Amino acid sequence: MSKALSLFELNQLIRTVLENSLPDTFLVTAEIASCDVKNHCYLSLVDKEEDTIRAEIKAVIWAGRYKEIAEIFEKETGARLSKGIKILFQATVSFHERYGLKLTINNIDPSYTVGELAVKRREILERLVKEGLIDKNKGLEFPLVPQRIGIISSSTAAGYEDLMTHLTNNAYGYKFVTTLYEAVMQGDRAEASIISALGQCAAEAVRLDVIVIVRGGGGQLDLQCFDSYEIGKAIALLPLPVISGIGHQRDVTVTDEVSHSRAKTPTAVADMLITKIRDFEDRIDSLAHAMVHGVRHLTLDMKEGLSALSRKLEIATGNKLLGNFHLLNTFVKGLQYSLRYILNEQQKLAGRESNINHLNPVNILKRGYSITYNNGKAVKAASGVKINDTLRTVLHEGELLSRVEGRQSDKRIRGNKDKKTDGTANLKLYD
């Protein structure tokens, strides 16, 4: 049986083996899981396969190298060393009997980190395209008058102040109702904070017109939290259009790609909103001008039409009146002729009436004439009666009954010497 070793002796052995068998330095890629700077920079590094950690180790950048490495890294990437950043570094493997295995980082390549971010961004965009989310927010109709603005930002961010100043002091005096949904805009907590703010916007969508995401300026790695699949998905599923204005000009993040619109700066976001309202006002003014112009032309056309109709009506009325005047004149002349004819006929009728009145038996009887009837027939000649016939004689007043005792055969009586008698001429009267 081999001799038992103390833990210290075992760790000394491991240290000796490592120092004698390993190269002086290694090039290693890993993701920073934590970063704590206390003069020296202490890091926890991980290697992931998708979301599973398959390796983990502690690392340190000694204070003498940390200041130089951090300055170069921040200058090249625009961000500090922090959680979630993937780095390519040169390190020495060391083993301490008490503190165990540790990597000492001697240098970091900033270009690798920038490239890794680009690869990650491309993979996220391809996933969003595959899931049909990349253009979902762009398909929403942008409001004609976006005045109720939901703002996702930090209240202390310079970009938020720039946005509010520009909206409040716009040259046209437009009024905006803004609601700030506070969020951390960079660092380890930024992704979860922004997703939470997007959820609040979705819950209060009925009182908002549009959502804007703004932050202050910063380096390229400060934008890393905006290259998030979860943020991209949350934006895509929002029922309101989103404007991204996260303060960068050269690089396009996942947030920019998924949002309805993008602006380079928060001030540009404000200009976009103001311009939308101004365009709507200009369209209204243009439509009002076109309406006034159209109504004016329509009124003029209608006036001309009415004037033409008035002239036609005047001419037609004049012609009609003239025609009716001629007809009336003809009618009056005909009426005058008819009146004269009626008067003439009345005169003729009066003459005939006078003649008829002269011939009226009653008037004849008044003048002393009488009518003699025999058997109900008027006696017109002596030959119409016989001796002993009873006759009825009608006078103007009363009647006489007589019996024929004789008759004269002459048609006319011209005196006694011409009278020819047949029997006696005496009449016997009866009451």
Contents of the next structure:
Amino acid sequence: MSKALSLFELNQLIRTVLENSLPDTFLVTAEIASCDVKNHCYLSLVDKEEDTIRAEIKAVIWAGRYKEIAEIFEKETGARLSKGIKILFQATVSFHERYGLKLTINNIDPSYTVGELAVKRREILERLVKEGLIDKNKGLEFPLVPQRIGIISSSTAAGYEDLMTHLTNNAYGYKFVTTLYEAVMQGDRAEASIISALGQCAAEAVRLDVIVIVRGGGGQLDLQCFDSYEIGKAIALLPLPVISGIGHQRDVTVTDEVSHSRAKTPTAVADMLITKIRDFEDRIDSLAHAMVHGVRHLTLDMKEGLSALSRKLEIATGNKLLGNFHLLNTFVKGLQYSLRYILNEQQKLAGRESNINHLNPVNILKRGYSITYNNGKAVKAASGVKINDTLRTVLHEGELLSRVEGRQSDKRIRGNKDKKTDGTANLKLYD
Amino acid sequence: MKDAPNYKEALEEIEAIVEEIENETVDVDVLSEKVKRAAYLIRHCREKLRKTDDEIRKVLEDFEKEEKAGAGDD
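Taking the form predicted on its own as the starting point, write out the structure of the form predicted in complex with the partner chain.
To see the whole picture, the full complex is given below, headed by that same chain.
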């Protein structure tokens, strides 16, 4: 057995062998298992086959390189250097006598990660399609009036504040009832936290109309947690429509794809909800208008119907009345004629009456004539009277009884002014 | 007929009444009842859009009182 080496000597030997036999740099692909930035960035890198780790190594990005590398990486990929991210990097293998083997990362190629993320997203989407989950939430009927909003966000997130401000100060004065389901929206714990919040929403679905997922500030980072199969599945199985407002301009995430609707910003989510309610109220308004119009039309029709009826009635009664009027007129004319006739007759009668009055013996007596009766019969000729007959003479006033002393039978009173009698009458007043 | 139907039920009921009125298939004897009902629903919806449940309940109670008072006048 040769001379024993000190550990330092051994490690020095290993370091010399490695540094002399390996090229200066390698291009390597690996997945980040952990990432810790303490001035320098310390990483644990793994290589998995299925879910089994088949290789692992420590790596470092020295502070002098880290700032630039991270900036470019985040800008290009929209992801931070964090657990689960696959990277293609240029590294040097180094061995330190005390700290052992590690990779020193000099550069990272973000386009590899972009591709990897896209592949991962595509695989998740394909799985969701295959399992019939991808359009499940889209198949839900969006509420007519989304007024009770379940919000999955962080209470400190700027996006949550934006959403609340817009909902509260909407121009129409609509009232929103919001419930916040607090969740971590970035980093390693985001996925589990969001899934838990979605579970709470599902449990309280009866008092919610719609679920909104909004994220913090407008950055493009940390979206990879939304490319999650588990989140996608949880959204798909929710009985409520989900609006994704996680805010990014890059490729849409799995969360966006599986949600009922999506909006670019929390403000846009608020506008979507407000517009939906405004649409409903517009319908109500136009129905109210249609009703007023319809009722007016209907009552106008009825009024017209009534006045048409009334006109008909007027015409009908008018005709009848006119007929009656003619009849009445004829009657009246007849009556007038009759009256005239009667008047005429009356006048005639009156005339006759005066004639008759002339003939009345009383009136004749008034004029000085008298009637002489012999044995109750009017004496009209002297020849019928004997001497000594007692005659009764009726005057206008009173009667005389007289005895006949003589007579002249051949002479008539008429035309004989010098009337002569047979004798003088002995007159006796009866009264 | 629910006094506090949800938006969908209210909309459907209003639509049915307006359709009847527009098609002039509404019975003239019940026209006033129908118009009253639709007006109630429209008002109910508009209130509900802008008030919390408690506020709505209050509004509905007031409305019912008005209705009863109105019915008393008849």
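By rigid core we mean the largest C-alpha set that fits within 1.5 Å across both forms. Since this is a predicted model, take the numbers as computed values, not measurements. Residue numbers count along the first chain shown, from 1.
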* Asked: Is the C-alpha displacement of Arg283 equal to or greater than 2 Å between the two forms once the rigid core has been superposed?
  -> no
* Superpose on the rigid core, then tell me if the C-alpha of Ile342 is displaced by 2 angstroms or more between the two forms. => yes
* When the two forms are laid on each other by their rigid core, does His96 show a Cα shift of 2 Å or more between the two forms? -> yes
